[in-house]
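Shown next as C-alpha cells: one chain only, the form predicted alone.
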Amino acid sequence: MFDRGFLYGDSVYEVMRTYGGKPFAWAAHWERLESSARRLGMSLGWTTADATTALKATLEESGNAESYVRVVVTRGAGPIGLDPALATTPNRVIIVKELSSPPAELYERGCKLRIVSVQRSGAGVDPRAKSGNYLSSIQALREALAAGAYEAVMKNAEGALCEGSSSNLFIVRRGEVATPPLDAGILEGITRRTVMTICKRRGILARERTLQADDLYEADEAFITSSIREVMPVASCDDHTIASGRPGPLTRAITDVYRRIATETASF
C-alpha cells in the first residue's frame, strides 16, 4: 500500500537540536506537533511519553555528539485517493543525524536574503500547521540561491513580509525588535517564541507588527531565526545593505542569551 505522506505531503513533522545531547524546547515542539495534527484532522496515534521514550533511544543509539532532529507522522498508508479516510494508522518516524550547523561566516558577517515573488501559500492549508506541504517553500528558496541570496522572504496576498523559506524574519529599528504577525500568515516558530521572551524578560521592546520590504531595507539590523540556525543576523536583502552591513549588537546579544538558553535547557 501506499503513505500518504510520499503520496500527497499528508503528515506533519517537527525539527530541532540537541545540546549537550538533549533536544531544546522537546516540549514545546511535541505541543506544536498536536497541534498541527488536529489542524489537519490528523491522529498522532502516540502519547507524550512514548514518543519521548522513542526519541531517547533514537538518540542513544546515534552516538552523535549533537544531533539534526526530525520527527514526523503520516496520515498513514492505504489504497489512493484523496479520501483522508482511505488511511487509519499513522506512520510514526524519527530521524537522527549528525548535527551539520551553517557556516560561521554566517554569523560573523551576516546573511544575504531575496525577497522573492512566490508567496506565502500552504495552497489551504493552515499556515499554523506545521505540515509536509512544502512546495512554496522550496520553489521560494530556489529563486533566492538562484539570485545568490542564502535565504528567502515570502509575501503574502497583501504584500506584506511573511517569513523565510525555513526561518521566522525579525527587524530592528531604534532599539525595538519586530517581527511579523501570525495572522501574516506564518507559522509561529518555536525559536521565534524564545526571542520574543528573551526580548521580554531583558526589558527590550518587541512586537509583532506588519513589515514592509521598505521596513527590512531600512533596519538598523535584521535576524532570522530557525531551530538549527537559532539567531542569525542579516547582512542585506536584495541589493540594500542593512545599516553597517555587520551584525548589530542588539543581534549579538539575544543570540548569545539564546544559546546559553538552550544549553542550559534541553531535556526531554
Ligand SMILES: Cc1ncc(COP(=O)(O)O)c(C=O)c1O
Second form
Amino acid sequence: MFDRGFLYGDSVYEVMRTYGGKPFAWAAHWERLESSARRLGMSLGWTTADATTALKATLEESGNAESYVRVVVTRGAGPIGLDPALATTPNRVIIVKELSSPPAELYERGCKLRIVSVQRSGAGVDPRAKSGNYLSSIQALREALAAGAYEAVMKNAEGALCEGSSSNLFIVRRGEVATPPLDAGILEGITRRTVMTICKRRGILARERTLQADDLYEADEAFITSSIREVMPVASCDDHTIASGRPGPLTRAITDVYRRIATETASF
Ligand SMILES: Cc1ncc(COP(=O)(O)O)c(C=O)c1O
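Next block: the form predicted together with the ligand, after the form predicted alone:
First the chain shown before, then all remaining chains and molecules of the complex.
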C-alpha cells in the first residue's frame, strides 16, 4: 500500500519474452534495468546472479510454453512523502505469464499508427530510464486508440518523431533504414539495438536520423519494434498509407532474421 512504485510510479522495470522457455537478451535487459535505476538514483539491491536465479525459478515454476516476463524493482515502501530517502529497501517483483503475441493479422497486413499530440518527455523523467511512470505513454495510446489506430507515435518539443507508447519506430527510404536518435528523447529499445546490429551485419544501410512526420508518411516501408511485438510492419499512419500498405521486403527480411537470432540465442 505504501510502496512508492504504487504511490508515485517510483520504480524501474523490464519486459522481455522467452524463446524455447529462455529469455532473449536477458543480459541487455538486466543492464538496462541497472542503468534505469542509476538514472533515478535508486538501488536495485539485487545482484545479477540472484536476479538470474530468481528469474529461472519463476519461469520453471510457471510451466508456460513461452512466457511474457516483467521484472519490476520499486524504491520500496515508507512513510508518505516524496523524499526518496523515506524508502530504504527496494521491492522486487518478477511477473511471468503465458505469452500472448499480437494477432498474426498485424504482421500480415501491418498496423496503423497515429501521430499524437502528447509529447514524449513531458513529465521531466529521463526518457532513457524505463521507469514505472508511463502516464504520457498511456495518454498517447488513449489518443491513438480513440482515432482507431493500434499504436501512437509521440513527438518531442521540437516536433521530431520519437517513438511509440511502448515501441521504437523505423522507416525505410530508398533502401536505407532510419530510426530517431537517442537524443530525440527515447528509450533505447533492446529490439531497436538488435535490428541495427542485424542491418549492419547484413550490409543494410541503417542509421539514426531525425525524422519528421513527412518522413514517415512518405516512407517506402515502416515498422515498429519491441520485445513482445518483435518487428511489426506499419501499414498506415494518420491518413497516409505507407507505400503499398503492405509489409515491405526489408521489413520482412529483418523480421525473419530477428526471430531466428532471438530463438537461437535466448538464454539465461
Ligand atoms: C517507450 C518505449 N519505447 C520503446 C520500447 C521498446 O523497447 P524494447 O525493444 O527494449 O522492448 C518500449 C518497450 O516497452 C517502450 O516502453
